[in-house]
Amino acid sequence: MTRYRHFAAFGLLLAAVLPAASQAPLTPRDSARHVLNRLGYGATPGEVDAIATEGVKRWIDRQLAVRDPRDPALAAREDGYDVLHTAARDMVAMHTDQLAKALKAQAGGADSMRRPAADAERREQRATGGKKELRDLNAELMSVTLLRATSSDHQLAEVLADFWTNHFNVFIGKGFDRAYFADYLEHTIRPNVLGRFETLLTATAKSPAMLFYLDNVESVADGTSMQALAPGRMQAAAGRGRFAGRAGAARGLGRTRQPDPAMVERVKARMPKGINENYARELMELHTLGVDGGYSQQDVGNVARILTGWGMDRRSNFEYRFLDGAHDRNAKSVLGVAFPAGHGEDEGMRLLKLLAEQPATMHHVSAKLCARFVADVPPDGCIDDAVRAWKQSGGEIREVVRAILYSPDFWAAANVQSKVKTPLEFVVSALRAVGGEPDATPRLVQQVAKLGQPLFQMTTPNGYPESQSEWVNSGALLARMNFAVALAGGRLPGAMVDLDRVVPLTTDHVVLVDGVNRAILAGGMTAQTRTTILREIADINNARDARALAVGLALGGPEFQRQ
C-alpha cells in the first residue's frame, strides 16, 4: 500500500482539515482533551481519563504552580546531554577554533576547501577521539527539547518555553549564536517562562545571543574610541609590534613595543562605527509595543542611543558587559518621556521598565498569548482579561496566563479544536499519543525539520508563525500523513512507540477503529474518517498490521491535525 493511496483516501478530508467545531457543551473528557492540547503537547495513553477524573481545573492549577520548568523525573535522562553541562565560554572557544581552522584551510589552498565540510568535520572528530563538536552539542539541544516536550509532566512550562523562545527569536545559525544559543535557552528563556515579563525582557536584552543576533553589540555612540571598545585588542596589536630602540632603554624607559600599524588598521576596520537600530526597532515592534504601538522613528533612534554600550565581554567570560566608553550620554526622549543627559546603564534599565509597562505592550503580548492558547484571531474578551490581569499583577506572566485559561473564550466551543498544530506540535503530540519517546539521536529533530519547522532556525526575528494559513497546504499534509503511518508502523527513525499501551490487538476491525477513536482522538473521530479507515484496513488480516495502519491513519487524518 503506497503513501499515495493513504493520501487519496483522506484527500478531501485533509483539504478541509476538519469539519466545523461542535457547539455542544464540553464533557469532562472533552475539557481534559482541550487543556492537554492547548496547555501541553497532547494526551498520552490514558491521560484524558485521568485528568477528567482528577478534575480539569485542578490539573490547570498544578501546571500554573510550577516554579521551575525542569521536571525532576527527567533529570537522569537530561544528565546524559553534554550540552546542558557545557559553559557558554567553552562553546565560544569551539566556534572560534572552527573559524580559525576554516581560515587556515582557506589560506592553505583550494584542495582543502573543495572537501565537503561534513567530511572534514568527521575527520576532525575522529582525530580528537570522538570529542563532540559545537554542531553535535546544538543537535543535542534540539533533541533534549523534543524529549522535554514529549515526556515532561510540566507541559505548560514547556509550551511557554517554546512560546517565549519564538517571541524573542534568535537564529541559531548566525555566526557566534551557534555558541550562545544553548545558554540563551537554558539560562535566559526557561527560568523566566512564568515569571515577570519585565524580568524576561531584561534578560533577553542582556543576553549575548540577542545582543549578537540583532547587532546591538555593533551599536556605539558616535565618536567612540577604539580603546573604549576593545582595549584588549589594542594591546594585542601593540604586542605584535617591534621593540623600541636602545635609546629608549638607555633613557630608563625600558623595552616597549610599538603598535603594529597593519594590525591596528585591521582592528580599526572591524570596530563598530556608530548607532545600529536593528535591536531597538525589533525591541519595540516585536518584543514590546507591537507594530502599531504608537512609536516614531525618532523613538527608535533614541532607544538605540540609550542602549549603546550594552555589549559583551569578548575576552573573558563572554557574558553581558556595559561598555561605559561606548555609551551615548546625551539627553534623549522616548514615547514623550525624558531621559536626561549624563546617565549610563541605568537609563537602559529604566527604558525596559517603561516599555514593559506600556498599555500597548500589554495588549500586544496578551494578544499573542491569546492567539497561542485560544484562537489564531484572538478574541477581544480574552485580550481584555489578560491585560486586566497584567495590570493587577504588575506583569506576572503566570497571572496573565491564568486569566486566559479561565476566560470564557478559552472554553467556548467554537475555539475548541479550532487551531492547526504546528509541525513541532504535530510530531510531539503524535509521539505522546502512541506512548512513544524520542531516542537520544537527532533523527526525530530532523523529522520536525522535514515537516517545515527546523528548531531554532527561523532566520527572521518575528519567529515561526502561529496561524493555520502558514502550515496548511497539500504538500505539508501529505508529509504529515507519511510521518504518521511510519510512526505507527514502527518505521520512523528516532522514535520508539508502544501500541500495546494504546489499543489492544483484535481481528474485529470495528472494535479496532472504535478503540483507536477513543485512544487517539478521545472520541472525536468523524463518521467520514471512521468509514475511510475501515475501508483502508478491510483487506488486512494480520491484526498488528491492521492496528498499525488504523493508528497511523488516525494520526495523519484531519481531526488529529487540530488542537
Second form
Amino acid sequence: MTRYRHFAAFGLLLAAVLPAASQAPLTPRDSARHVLNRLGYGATPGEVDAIATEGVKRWIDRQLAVRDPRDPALAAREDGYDVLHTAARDMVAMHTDQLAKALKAQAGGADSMRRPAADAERREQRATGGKKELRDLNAELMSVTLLRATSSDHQLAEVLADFWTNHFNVFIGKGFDRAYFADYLEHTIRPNVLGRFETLLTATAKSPAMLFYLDNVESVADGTSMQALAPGRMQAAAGRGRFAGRAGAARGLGRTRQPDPAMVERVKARMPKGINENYARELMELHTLGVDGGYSQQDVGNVARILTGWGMDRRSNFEYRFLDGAHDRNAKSVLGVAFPAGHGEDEGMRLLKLLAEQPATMHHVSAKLCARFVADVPPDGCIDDAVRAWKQSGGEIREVVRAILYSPDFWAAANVQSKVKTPLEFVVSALRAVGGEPDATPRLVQQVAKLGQPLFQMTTPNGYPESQSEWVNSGALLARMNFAVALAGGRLPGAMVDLDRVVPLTTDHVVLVDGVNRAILAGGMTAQTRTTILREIADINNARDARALAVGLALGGPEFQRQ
Amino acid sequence: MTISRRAFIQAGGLAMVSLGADPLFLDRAAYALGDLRRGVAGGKTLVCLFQRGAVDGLSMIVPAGDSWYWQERQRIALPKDELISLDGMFALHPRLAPLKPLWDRKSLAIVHAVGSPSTTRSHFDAQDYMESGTPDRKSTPDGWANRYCSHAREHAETPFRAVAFGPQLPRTLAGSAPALAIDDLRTFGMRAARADGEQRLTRAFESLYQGAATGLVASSSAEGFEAIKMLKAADPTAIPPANGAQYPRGKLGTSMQQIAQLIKADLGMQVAFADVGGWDTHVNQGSGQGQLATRLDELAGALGAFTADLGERMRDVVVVTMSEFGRTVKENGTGGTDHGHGTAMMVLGGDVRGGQVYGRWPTLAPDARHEGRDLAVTTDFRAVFGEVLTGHLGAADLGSVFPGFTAGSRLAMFG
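Given the form predicted on its own above, I would also like to look at the protein as it appears in the form predicted in complex with the partner chain.
Zooming out: every chain and molecule, the one shown earlier first.
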C-alpha cells in the first residue's frame, strides 16, 4: 500500500492521525499555523484559532478545491488596478511608442533629449491617450500581487501563482517583456496554477513573454527567407522610424505608410539567420527535465529546430503565431524519439507533450514543489508520493500538491518551522500578522525589493531561489528587523496596519507580551524572546509605544523568520 | 596607511560623541579594532568580480591576430581600427581603454582561453562550479573563497574579513567561515525613529537572536551586530574617493567604491566580492557599440576609478574578473553569441606581473575548437584563483580550497 493511499484511506481521520505521526505531537493550533505558513502567507489575527476550530483538513481541501485563483471578495479592490483591464496590445503600443521616442531623441542628438519636460509630458499623454505609462501599470501589477497575497482567501492559489511564476520565470525588464508580462501573469500563469502541467507548459511556450524573454522569437531555420519574416518587421519598423503619434506600430499602420528605407536596412541587418538555442536549453534544464534529466547538446539543438517558427505576429496583435516559413522541416530526434521530416507546428506540440510526460520531468518538478511546501532539501518519500500522484492523475497539479500535503513528510516535526521565509513571504506574512494591507501606492513593492526580492525582476530564467542559504545573511536579517520595527510603528511606507486588531492596548506588560505571543507567533514565543521584549519595554510608559515595540521585536525576531 | 588610520581614529572619536556614551558599546568596538590593528597580516585584499551571464571573452580581449575571429563574426567583430592593441596578438575592446594605462604600467595581466573543465552550458551549473571551485560536483556545500577563509584562520577574526556586495551572499563566499552580505554600506544597520532608539533596537535584536536562534540565522545575525558596531566607529562611507576617481553610476560603481572605502578604513577585509550581470548576449550583441560595449564601459569605468582611488594601496589589492564560460566563436543567427566554453579573465593590482597575456592560445581554427564550436580551455580557472591566493594572500596550502585539483604548469603571474 502506498503512503499516499494509506493517508487517503484515513482521510477523514487525518486531523486526528497527524499529531501521532510526528515525534512531537502538533496541536490543532500548531497544525493550523503550519498549513497557514506553507499553503499560504501566514496567519491573520484570529485565523489560527478559526482554522483549528473548523478543522485543518477541511481548510486544506477548501484551498485545493479552488478553480479560479481570483477571490470574489477582492474583486472590487482589484477593479481599481488599471493594469488588470489593459489589453496586452495596448501595452505593446505604449512600449513601441516609447521606443520610437527614444529613437527620435537619438536621431535628434543631445538637444532634443533636453526638450522641456512639459513638452515630453504632452507627447507622452498623446501617445498613451492620457492614461498611465507602462511602468505605472507594471508597478500596479506588483502592487496587486501583494494585495492578493495579503488579502486573498485563496491563499494556496496565490502561493502557487508565485511558485509557477518563478518556475517559468520571465524578467519583466527585458525589452518587450515590459509590455507582455502583465498578460503573462494574468492569462498564462494564473489560470493554470492548479490545472494540468502540460497545459501550463504549453501556455508558457506560446506566450509572447517567454518567446521574447528566451529569444525563441529570434530563432529561425537556417536559410529562412526575408519574406517569411519580413512583413511584420518591416511595418513595425516603419512605425518606429516615423514616430507620428498614437501607438502606430502595433496597430497595423503599415497599410498606408511606406517603410523608411534607412529603417528597412536596419531591420534587414538585424534579421535572424539561424537558430537560437536559449529557450530550448532552459525548457529542458529548468522547465521540464532538470539539468540531470538525460539530454545532450544534440537534443538541445534539435529542440531549438523543432521550435523554429514559434513566434508572434508583429503586424497586428503581437500574439503567438506559427511562422511556417521560419520553421525547420527536416527530420530531428529528441531523447531518442524520432520527429520525421515535413512537420510544422504539430511537432512542437508533440515535443512539449513528450517533455511533460518524462519521468525526469515529474521528478524535477515534484522535487521543487516538495522544496516549497516541505523542506529546502526535499525528502525522497515526499517526492515519490508526488510523482506517484502525477502518474495517476496524468499531471494534474492539484493532485500532485494534494499528495504532498497528505504526505507524512509534510507533517513531520522536523519539517515544521524548518524553512526560512523568502523576503516576499516575510513581508506579506508580517502584514497579515498585524491585520495590515498594502496601500494604493507602489511603496510596499519597493520594500520587498529592498529586502532582496524585487517582484518579477529575477533576470535569469531559474527564478528566485527557495532555500534558506540564499536568503539568510547578516545584511538581509538586519533589513528584516528594520522592516518589522517600522511596520509595527506605523511608519512603513506603503502599508496600513491596525494593531488594535492584533492586541488591545494595555499598561500591563505581561498581558501585552502574552497577547503578542498568541497573535503574532501563534504561541511559539521562546522564553528568551519573552524576557528580552519585557526588558526592552520595561521603561516605556506609553502603552501605544510599548505595544509597537513589542510587536516590532516579535516580527523582527528569529521565530517569525521561520515558517 | 597612516593617513587612513588617523582618519579612522578621528571618525571613531566623532562617532563616540554623536552616539552618546554607551560604555559597553565603546569598549567592544575599541577592542575589536585594536585586535584588527595587530591582526590582519599585511592588510592584503582580494577583490572578486563576477561577470554573470558568460562574457564574450573573444570580443572583450580580442585575439586580433587570429584570422578566424574575423571570419566567424561578420556582424559583431570589432572594427580593426578601433581596437587597442596589447601585444600584437591580443587587443582590448575599445571600451576597455581606461585599463590600458594599467597594462602599460604592468599592473594588469590577462589570462585567455581560461575556464572550467566542465562542459556544461548551463549558466547556473557553470556559475555554481566556478563559485564552489569543484567543477561537475554539485554536492559541494561551500564556496572556494569561504574555504580559504576557514582554512587560513591565523588572522584575527573580523566580521569584515569576507564581504559580498549585494542583498545575498554569493556561493563563492557561502560556507562555515563568517561572511557578510552588504547591499549598501550607507544603510547597513538598525534604523529607528528616535536617536536613542537605534541602540535600544540593536541591543534588543542582538539579545533576541543570541538566545533563540540556531544555525545560519544565529551566526548571520551575530556577525551583523558586530559589523554594525565597527561601522559606527570607523564610518567608512565618509571616506571620499581620492585622486579624482569618478565611479560610474549604478550598482557596480557603488560596490567598487564601497569596497575601496572598506579597504581604506582598515577593517580587515581580506576577500571582497561583487558581481555584475548583463553578459548573456544572445541577440544583438553589438561590436564597438551596443550591449556588450555598454557593459564593458561600465566595467572599465568601475575598475579605472577603483585603481585610481586606491592609488598606492593597489599594491595590497588584487582584482580578479571571472565569468562562468565564454561564448561561441561564430556569431549566431541573431547578431549575438550562444553559450560557449573558454573565455578571458583579468588580474590587476598587487604584485601581479602584468603587461602579459597568460595561458596557451589554442587558436580559433575549427578543429582546435571545443566541440567544434567554442574557444577551447587551456587554463583551468582554479589555477588562476590558486596563484592569486598563494601569490597575493600568501596561502600555503590549497588542498582544502580546491580539493582534488593540482595545477599543471604554473602561470607564474606573481613574484
